[in-house]
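A lone chain, given as structure tokens: the form predicted on its own.
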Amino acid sequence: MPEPEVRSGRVLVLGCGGTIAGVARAGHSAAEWVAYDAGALGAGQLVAALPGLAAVPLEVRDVARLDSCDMDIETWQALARAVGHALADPQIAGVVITHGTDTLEETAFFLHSVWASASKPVVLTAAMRPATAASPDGPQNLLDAVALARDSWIRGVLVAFGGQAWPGDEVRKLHGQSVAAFAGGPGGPAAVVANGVVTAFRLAPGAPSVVPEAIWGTDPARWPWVEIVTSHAGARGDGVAALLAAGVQGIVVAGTGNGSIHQTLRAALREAQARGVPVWRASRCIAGGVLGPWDDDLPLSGLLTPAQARIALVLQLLATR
């Protein structure tokens, strides 16, 4: 197999905040990695701290400086627009997005839904430890992301973390504290990065599910409201009734096992369907998704997580407006 080439052009680095840009709070030591302010540093500061990027042609700007648990539609729209412009610019080789880990898989799936067929790399990365930690993991993750964004064999939306890269529709956060926090689907990583060298295994981009203009051309206040409800022992339907009364426009149910749903909650969900509110069935299990057939008419989300299914339903409703 021939050696991959470095793409010509600049790498666009878009900062969104997160732990990778986090700084320890006053009076706390670097060892107290939970006591920090996410998004305190700009993307330019992250890049400037890495001598290994000094010779790489970069364009750097901040889209947001959020704790990713507060990720919002406006930031998603700005990211989708910025990525679209970069993909159309022949001077841009690829895109790197620095992000928080909490909703990284959601933003990755969202961008994959819009730009999965991109002929250039769109690489998200993050960190579990803030920039001021004694041994931060963000610098290496960012270096790896830039290497992926410059590699001639890489295309589509990926997440780079811990020396591996997964397609945006497969990545999962598995751990709340470990630096080995992410994994992907049964097919394994799409690529690995070691000492700045990319080895790619899967190269074919996917197909987008929405028209990009529908993403940034719609007022965020008009995006469909879709919520996730969870089935569990002793589940009740009152929450579904409250959502219906408040005007919810779609529901994803995170069922137990292969998407099974407590009978009381299922009755409330069927009432939601009867009122014209789409209800999708997912599983609260981290792997396996939901497989049919089932003895009711709740559509299955397949291998999507509940969070991914929510995004997919939002985009489907948005596209039909």
The other form holds:
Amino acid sequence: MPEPEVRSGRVLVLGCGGTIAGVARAGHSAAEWVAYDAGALGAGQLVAALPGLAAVPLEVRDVARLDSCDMDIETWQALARAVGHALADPQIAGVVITHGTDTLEETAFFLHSVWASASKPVVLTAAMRPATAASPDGPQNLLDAVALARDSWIRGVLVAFGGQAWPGDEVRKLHGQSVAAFAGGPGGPAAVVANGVVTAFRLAPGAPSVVPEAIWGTDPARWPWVEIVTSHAGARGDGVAALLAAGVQGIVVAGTGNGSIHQTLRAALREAQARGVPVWRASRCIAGGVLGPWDDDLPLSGLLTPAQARIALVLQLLATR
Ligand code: SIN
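Can you return the structure of this protein in the form predicted together with ligand SIN rather than the form predicted on its own?
What follows is the whole complex; the chain from before opens it.
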């Protein structure tokens, strides 16, 4: 088997904010949860703090400085555009995106949906502890992400976290506080990184689901509005009625178990479907997705999480309007 090589060219580092770029608030210790500002540092500062990157050709810029719970369409458009230009630029070896952990899986799934067939690595990374913590996890994650972005065997959208790299369509945040916060599908990580050395097990497969220009060429205000509603004991249909009245254009229902839906909520969702609003069935369970057949015609989201299904439905509506 041929040895992996270092890709020639620069690594494009795009900063989006997050805890990896977080700084403890004045008067607070970095050990205090939430007493820090996510995205306080720019990507250039993260890179400059790492002597291990001094010899690596980098191009660094900030796309946003967000707490990723506030991730927005404009930032996704800017990322998709920047990645598209980087993929077409022979001087760029690969792309690294620093991001918050909270919606990392959504941005990864979104970029995977647009750039699944990328011939270069597009590696997102993040951290659970702010940059000012006594023992931040971001620096190593960033070093690993750059190693992945330069490795000749890696391509497609991945998330680098805790020494592992997960395909962008599989990765999921499983823990709210632990530094071992991320995992992926049953196939395990796509690659691991140890001491800067990448070992790749499988390449990110897949085909893009949308024409990239449709992503950045559409006014954010005209992106389809798709909401997630959750089924639970005592669920009601009033929320769905309110969404319909407000003009929602698609709904993903996070059902119980294999996607079962409380009968009252289900009646409201059938009404939405009858009015031409697509309704997709997903599961709120941590694993397993939804498998058919079901005795109605609510399309199944398969193994997609509700958050992923929401993005897939947005992209489908964007592609077909
Ligand atoms: C964020 O998602 O931006 C804040 C939380 C984190 O990065 O861990």
